[in-house]
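The chain that follows stands alone, in the form predicted alone, written as structure tokens.
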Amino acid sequence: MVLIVNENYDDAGHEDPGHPERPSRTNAARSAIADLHLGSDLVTAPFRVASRAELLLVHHGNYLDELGAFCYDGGGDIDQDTYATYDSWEIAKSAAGAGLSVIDAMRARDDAVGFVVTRPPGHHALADRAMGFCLLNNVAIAAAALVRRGERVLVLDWDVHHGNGTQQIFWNNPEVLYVSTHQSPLFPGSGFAGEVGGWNAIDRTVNIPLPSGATGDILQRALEELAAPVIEDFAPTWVLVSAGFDAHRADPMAELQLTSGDFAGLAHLATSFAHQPGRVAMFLEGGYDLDALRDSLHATLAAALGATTSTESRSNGGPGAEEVTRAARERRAAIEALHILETSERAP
């Protein structure tokens, strides 16, 4: 397998001094890729900027206009967590274009894993609002472009925070299955197990909230028991991963206890969900301890490529087993309730 990454773009202009979402994050990610020593098995997709038409597959036109104008007026704080600078609009469009370019390069072959080194991250960005460090929803834009080509897309989100933006965008779309593991309670306060999708997409959302201190064995079990059967029935033709690494035990933003070895296990699981080889692309989301980000991404990509590398041991023994059982029960109850309502509304 080869690794396809996006051509580097200058993200230094999107920075707020002291903010945890900073340019050194992409530097750490690039270092993780260099640590793989792939030589000719590392392929760079060409640089491109997402077009307005591609952004409109996901975002409202008024929001795009307002965000661009806000940036060109000098930027500032959008909310207590999210900022933009003069350069952020062009950088965000380049981040969205990077995902599309990697997907295009992958579609031309069947022996590749894709990794999109992007910032700002995307999975909190709503159709009409920036939030949670995110301006444009990069993974959603790529997923929507694939759906437009007739693909069925699994978005697997293992960031420690729930991807509320991605869930909202595809809430009623039966061609996208959104699966999220995340710490709860935690920002943004969504992602409950009973959130299972809209009327046209019942069971197309799988949320797995986990408690503080949960370890990799709990997360792996939850994906295998709750998500894998749904994924198998859905039969995705593409798997896009919102690959956040802030669930690592060293990350300052949350309290899950994953190791780089756990992320390698998640990568193996993600590739097993793919309909065929060469259809797994990962998008950088969170990860704010630079050493943990570098080590975890290195382990993730090595596992996805089928390479051997030394990693931390997988974590185990943390809390969360009861929460997984409860999540399964809440999911079943929510799906049954929706089906009952659907039947009653259709009755004469």
Given for the second form:
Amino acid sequence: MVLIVNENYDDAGHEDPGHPERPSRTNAARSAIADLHLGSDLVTAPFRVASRAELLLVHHGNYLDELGAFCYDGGGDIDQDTYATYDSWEIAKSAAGAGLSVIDAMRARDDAVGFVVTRPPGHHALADRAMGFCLLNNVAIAAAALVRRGERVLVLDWDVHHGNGTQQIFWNNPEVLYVSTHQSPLFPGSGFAGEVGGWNAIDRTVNIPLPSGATGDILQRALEELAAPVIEDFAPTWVLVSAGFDAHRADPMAELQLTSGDFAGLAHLATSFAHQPGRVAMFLEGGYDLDALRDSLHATLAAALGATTSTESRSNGGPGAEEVTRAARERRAAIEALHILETSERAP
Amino acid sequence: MSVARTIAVGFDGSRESESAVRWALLEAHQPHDDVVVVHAAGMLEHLHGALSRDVTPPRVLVLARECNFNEMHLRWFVDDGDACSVLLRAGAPPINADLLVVGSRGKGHRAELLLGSTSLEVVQNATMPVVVVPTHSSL
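Okay, that's the form predicted alone, but what's the structure of the form predicted in complex with its partner chain?
Every chain and every other molecule in the complex is listed next, the one we just looked at coming first.
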């Protein structure tokens, strides 16, 4: 397998001094990729900016106009977490374009794993609103572009925060299956197991909330037991991963206890979800401890490429087993309730 | 006989949100009305631990005393999320607010000029009555 990554672009202009979502994150990610020493097995997808038409697959036109105007007016704080600068609009469009470019390069072959090194991250961005450090929803834009080509897309989100933006965007879309593992309670306060999709997409959302302190064994088992059967039934033609690395035990943003070895296991699992080779692309989301980000990404990509590398041992023994059992129960109840309502609405 | 209400009010530490809290405390004139002061904990707040989840901020307690509000009916509630989502959830359990009070502007005034205000979005999407307290309220 080869690794396809997007061409580097200058994201230094999107920075707010002291903010954890900072340019050194992409430097750490690039360093992790360089340390794989892939030689000619590392392929670069050309730089491009997402077009307005591509952004409109996901975002409202008014929001795009207002965000662009806000940036060109000098930017500032959008909410208590999210900032934009004069350069942020162009950088955000480049981040969205990077995902599209990697996907395009992958479509031309069947022997590649894709990784999109971008910031700002995207999975909190709603159709009409920035939030949670995110301006444009990069993974959703790529997924929507694939759906437009007739593909069925699994978005697997292992960032420590629930990807509320991605969930909202595809809530009623049966061509996208959204699966998220995340710490709960935690920002953004969504992602409960009973959130299973809209009327047109019942069971197309799988949320696995985990308690503070949960370890990789619990997370992996939850994905295998709760999500894998749904994914198998859905039969995705593409797997896009919202690859946040802030579930690592060293990350300051949350309290899950994963190690880089756990991310290698998650990469194996993501690869197993793809129904054909060369159809797994990962997008950088969170991850704010630079060493943990570098090590976890290195382990992830090595595993996805089938290479061996030394990583931290996998974590185990943390809490969460009861919560996973409860999540399975709540999912079943929510799906049954929706089906009963659906049946009663259709009754004469 | 009037029925006791639950009044939720957003608080982000800004002067505008203090005006909203003051309005809610004065509005809660029925003997058993409860006021729930709601605070949205964003990602950075989790990192920096700005406000306790368990202890009502001193500034809110001072406002309650200034309004002669019975602290037995005052509740401090921190919810994870952005301000808009958290305020909209106040109509659902565990708060079940009958009325939501917000300041017309929160933190991030410049963004609100171009990207729409939290208060406007709350008004457009809330399932309960909403009172927006003007920035330059005399309260």
